[in-house]
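Okay, so here's just one chain, in structure tokens, the form predicted on its own.
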Amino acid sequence: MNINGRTRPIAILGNPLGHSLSPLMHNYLFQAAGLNNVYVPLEVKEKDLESAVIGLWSLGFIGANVTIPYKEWIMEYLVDISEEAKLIGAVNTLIRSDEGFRGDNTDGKGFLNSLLLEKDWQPQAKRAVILGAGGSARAVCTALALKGTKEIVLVNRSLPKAEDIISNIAARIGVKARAMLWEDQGLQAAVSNADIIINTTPLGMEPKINVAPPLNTEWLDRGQLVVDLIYNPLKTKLLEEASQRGCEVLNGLGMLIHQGVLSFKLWTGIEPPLEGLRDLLEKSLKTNY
């Protein structure tokens, strides 16, 4: 990578970084591209958030991403929020304006475009089942009901997260949405009739890939679509349990490139190549965890 003083640089803020994919994927794609940009992870404390926003900004940063734990508290310092992020209620990419940064995100049609393409898969009149209720959640929840999900249904370890997710999607969106926990007795009951399983918890990642979310995975059959957010591992013990009743699977590491594009497009105006990517990142996952 030659880096210059025609370089413009774009950062990715959180904490932990040690794990993010990011970085690789977008210089990846500015080289072949073909565009003067670099891409860093910068791990920022909770305390300096604001400072890293205006210091990015003076610094001429042309954009940023933003990930966990800063995806809702990072509104707060934003010129301006699009509807979409607004919706979700967080915020996973920053453009540049002439008065600060506006904020995006790209999560949850990320999510969806990794469906369509990958298992030519629509959400429109189908019910699912989502297990999790924090910013992965809140962003799938509202790309489905946005796309004409017909039934949605929460499941957390508690109830008042999910509950405020499901409500402000059923107010704003009007979606048929509910709220469960895990020992609810209608869970089987939804989770059989379910169209698309998605789990957004953290169960099941690297180190700790021999545990899963507490889904009983005998309910699970045939015809469903059962999705993973987690991309390390590949295919998680969720994953391999649902391939062994007959369901298809589909792992996080396309929402991951999905949604990495669309923010790109944010930044750069143009589409970017994506040959060769997927095999990188999957090269990458294979060697260095």
Ligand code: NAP
The other form holds:
Amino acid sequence: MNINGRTRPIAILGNPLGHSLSPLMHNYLFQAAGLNNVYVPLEVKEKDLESAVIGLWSLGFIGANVTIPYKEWIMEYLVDISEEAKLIGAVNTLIRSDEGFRGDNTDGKGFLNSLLLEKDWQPQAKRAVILGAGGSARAVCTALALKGTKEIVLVNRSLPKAEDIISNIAARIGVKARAMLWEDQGLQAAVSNADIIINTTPLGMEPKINVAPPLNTEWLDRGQLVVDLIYNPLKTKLLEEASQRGCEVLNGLGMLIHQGVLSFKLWTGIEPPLEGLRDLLEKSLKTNY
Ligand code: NAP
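Show the other one: the form predicted in complex with the ligand, since we just had the form predicted on its own.
And the full complex, kicking off with our chain again.
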């Protein structure tokens, strides 16, 4: 990497950032695209978030990613926020403007792009079951609802968070949606009728790889697509069992890549060449985690 007087920086703000793959991914893509940018991880304390945003702008950063725990809190320090980010209630990308940073959220669209590009799967008129009701469930639910999904069921261990997503997102977009507890009698029918089942909980993530969401995988069948947003391990217990049932399966590495590609395009206006990226990230997951 050649850093010189014309190098323009981009950051990721979050805490902790030790396991983030984004610096590796974006620095690889800047080099592959022949751009004079550098991407740096900046761990920020909660009390310093506002001054960090002001500082990034003063220092000429052309953009940033934002990750846990700041995707919601950062919104009050931005000059404008995209409609999709407002619906999701979170921002993962900052884009420099003359007045300050604008905010966008590429998580939902990145998720849809991974389904389209890796599985040729489109949400129109499909039925979806989303496991979990946290930040990534909000992004996935919004993206599915905006693209014409016919019905969405959100399953969570507490109903208020799932109901909040439904009232704030699904109802505003106008999609048919309902919330359920894991022990709901209607869950079997919802899962059996679904075209896609998406795990947005951390259950099954390294190091607890023998754990899975409390879902009876005997309800799954061929013809269904089962997606896990987890990418470490690449094949979770849920995906392993879904494969055995004859389902198509997809891990979260594609979502990570495609949300990153969309952020990259917002900063640079360029579609980055992706050759070699997936191998690089998979190798890094094997050696560094
Ligand atoms: P989050 O906001 O903390 O939400 C986690 C959800 O999982 C919550 O609904 C929570 O339920 C549920 N949950 C957690 N532990 C549980 C348990 N023991 N039993 C049942 N439910 C449980 O997290 P997030 O930001 O959405 O991230 C979730 C996962 O997605 C993580 O593994 C993350 O790495 C992954 N992710 C991947 C990508 C990607 O690019 N591939 C992007 C974002 C996130 P309650 O509401 O009841 O607490």
